[in-house]
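The form predicted alone is given below as one chain in structure tokens.
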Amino acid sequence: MTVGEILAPLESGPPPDDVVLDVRGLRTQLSTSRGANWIQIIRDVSFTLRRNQRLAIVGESGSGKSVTALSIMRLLDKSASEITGEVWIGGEDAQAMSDRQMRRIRGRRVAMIFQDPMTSLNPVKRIGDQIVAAMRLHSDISQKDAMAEALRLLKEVQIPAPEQRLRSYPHELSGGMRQRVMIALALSMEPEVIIADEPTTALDVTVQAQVMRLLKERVESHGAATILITHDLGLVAGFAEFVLVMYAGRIVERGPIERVLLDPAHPYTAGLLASLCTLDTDPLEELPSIEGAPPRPDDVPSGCSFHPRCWMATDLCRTERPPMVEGASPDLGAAECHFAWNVVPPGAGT
């Protein structure tokens, strides 16, 4: 199966059995004034995720990664958001579901690990009670059996003294342990899809590596497809099989992780990679950076949205939105750029 077949969305109708998540033409508008001044945040995002696959969505803060995940989960305030397009979860059209039906889907078929576990866990309930409540919401398991399963899950995510931690409150745990609890919660109902939204942002480098290794081991052993959302391309190198690069609410590049890291087809991806610090980086040299900042959602430039920051931009880039250009072979992926597959890194000239 080619990368094009793996990542490209299906055209119509329910997806095949091996597809656990199919997003088609997702568009999300948000409003801070309850129905006035709608701002387009997500712009025609489409991708397909199959069973057991590991996908990363990367991009700078403000690129639309988290809003994409919240739109898929339907966790945005309904009075201040408008979502169009199709989201198929395990063969079911999530956009056609009632709120009650969607609550049954969350956790059971698709689970989410949020960026800050301290704001996701209930501060006045013990860890064990929160895991038990999640399991009993979606099944008829008894209180006793659910608590035994909660203990097993804490052991599985390698939390020390798990019997004691079951009786602990969130504030009594370190940031790394709280994130492990979130992983345990996500795994508790054996979901088909796990969305991990910046799961290591608040952790130091050592704990970050431990959590990422644990997440990869656990999702592989449970057979769940996974979406890792991050701003760090280096972080996904040891985790993801495929990657989507987002900018200004759009997917600007997609492909297998090895190809994207070694041969980026879009200038934005090349800029992100050039700014990474590696073991070979000269400590006396300044790292290249992408000048400027991502555009505000209510002020996205015409043509290619990246052109004000792009060192390769021409008049064509400023006036005409580029097409998604496929690679020389289907397994290379695609990039949305007039100069796709002919990219020079920042500082190298055009």
Given for the second form:
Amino acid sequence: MTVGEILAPLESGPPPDDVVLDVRGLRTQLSTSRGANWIQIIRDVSFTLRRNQRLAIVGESGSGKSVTALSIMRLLDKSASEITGEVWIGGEDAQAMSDRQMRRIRGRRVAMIFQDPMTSLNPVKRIGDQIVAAMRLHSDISQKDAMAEALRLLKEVQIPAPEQRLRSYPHELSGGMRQRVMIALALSMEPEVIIADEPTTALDVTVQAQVMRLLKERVESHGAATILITHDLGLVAGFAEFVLVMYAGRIVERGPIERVLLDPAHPYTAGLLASLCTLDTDPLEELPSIEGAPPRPDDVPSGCSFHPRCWMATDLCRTERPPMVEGASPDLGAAECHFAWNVVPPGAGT
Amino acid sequence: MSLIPGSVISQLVDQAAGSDPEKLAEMEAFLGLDRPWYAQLGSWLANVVQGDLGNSWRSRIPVADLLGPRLMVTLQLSAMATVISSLVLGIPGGLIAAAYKSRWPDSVVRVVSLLALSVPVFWMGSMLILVFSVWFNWSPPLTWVSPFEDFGANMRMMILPAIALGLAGAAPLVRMTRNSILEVMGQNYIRTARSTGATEGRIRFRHALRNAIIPVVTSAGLQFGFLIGGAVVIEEVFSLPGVGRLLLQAISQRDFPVVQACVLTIGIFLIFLNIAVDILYAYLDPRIKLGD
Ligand SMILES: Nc1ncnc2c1ncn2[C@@H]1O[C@H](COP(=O)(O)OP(=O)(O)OP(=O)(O)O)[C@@H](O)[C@H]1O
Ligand SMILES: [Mg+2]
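With the form predicted alone in hand, show me what the form predicted in complex with its partner chain looks like.
The next block holds the full complex; its first chain is the one shown before.
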């Protein structure tokens, strides 16, 4: 099987057994004022995640990464969201499930780690109780055994004095420790997929690195496939095997990590890479960054939605939506650009 | 109170010895009323500290004996009213309103609680008596019995006044609970709970309620002060022998020692209440440590 096959969305019907998550043509509209004023936030997102894979979704703030994750989990407010497309989880389409069926999916098959560890744990419940409660939602394990398992997990995520921490409240822990607890919480339900939405954005840089290393180790040893959502391409490099680049609610490029980092096929990806600080960057020189800001979701440009910020844009880009262009070999992935695979880095041509 | 026209002397003396000015002065001296007000207050305080509340000017009975049994009535009434206003009406009402936000149960709860809030306590009490006696042909017994003597009879007597008082106190608690739950339901940790597959009911009761109740407890504690004020009125309407009624009576009779003792008791009671609320608060919210 080639990487191209791995990444290309499957056509119809249930995906093969080793596919733990298959998203097809996901579109999400959100309402800003209770059932009125609908805005298309996610416009056609498709990807396939296989057992044990580590995938990253990268994009600037507002590109729709979190909404994608929440749509998959069906965690958006029902009355203010409209989701279409298919989300295959464990051989079933989650979009067609009842709320009850969906609750059995959450945590058990797909668990989430959220961005803000300071507010994502219940302030009035002890750490151990929160983990135990989550575990016991999905298995018949006894309170005592669950507590022992929670202790084991706290040890596993390298929390010092785990016996005491089990009885601690969230406010007694630092941000990094709380995020470790969140990782333990996600692992405790033994999910097939873990979606980590900017798990380290709220943390100090040094703590960030520790938590990312830990997350990678733990998901590997538990055999969970992972989706890392981040705006930081630097984090992705050390973690993921595959990358999806997201812009204005669409996947604009997908491919294996080395290829995307070394040879971006979409100008947007190239722009993100150029703005990344590397060791041989002259610290006095201003880093080239993509000019302008991503479009507001209620005001997405015609044609290619990136064209107003693109240094390669032509009239074609302004009027016509580009096709998804596969690379020379299918394992290279694909990019949605009229000039895909022929990208000039920003600032080079001018 | 010294400003209220008509002194206890003239009242007492009217009944006793006519208006002999010599007798009046003698009496004033006996009760200590010839001294300035601060001297009176000082000696009263000195006695209180020693546990002596003095005697009623009217009945000559020690104030402590007068107050003791009445205090129990008022405490029982306020406690029952607080339970009714928070646990029976306020918190469940707020939970329902929040669960059905912007749908009809929410509107019903809000309209009813607004009505309950705008109705004076005495009117509510009178209406309850009226409704029960006219429609159900039932009226509360007229003599008060201690709950330790005859619990049933005591409850029969206390339930209507407690409901009247509880209804009045419930409205703000309904609103607070509703808004607090709605706020908590939007918090990140609720989303976390959802992401683990917890049911809505579980999320409401196991995750949201405890957090939402914290501000409600404080306000329920403050409510209690308001309920004491209401208790004065309700005791009068239902002729319950409580502190409130004693206070009203003592004021109209210019019975200083009794008035002072009643006010003191209510004050001490409110202090204890505040302490109790703080303890409960610290129990509910692990982020707050007593003694910090
Ligand atoms: N509840 C909502 N109602 C309306 N619009 C929303 C809602 N939540 C998000 N949006 C909009 O959807 C777009 C995508 O948001 P999303 O949170 O998915 O971005 P993101 O890629 O996760 O960005 P970030 O890096 O800031 O987390 C944004 O423009 C945002 O304003
Ligand atoms: Mg986000």
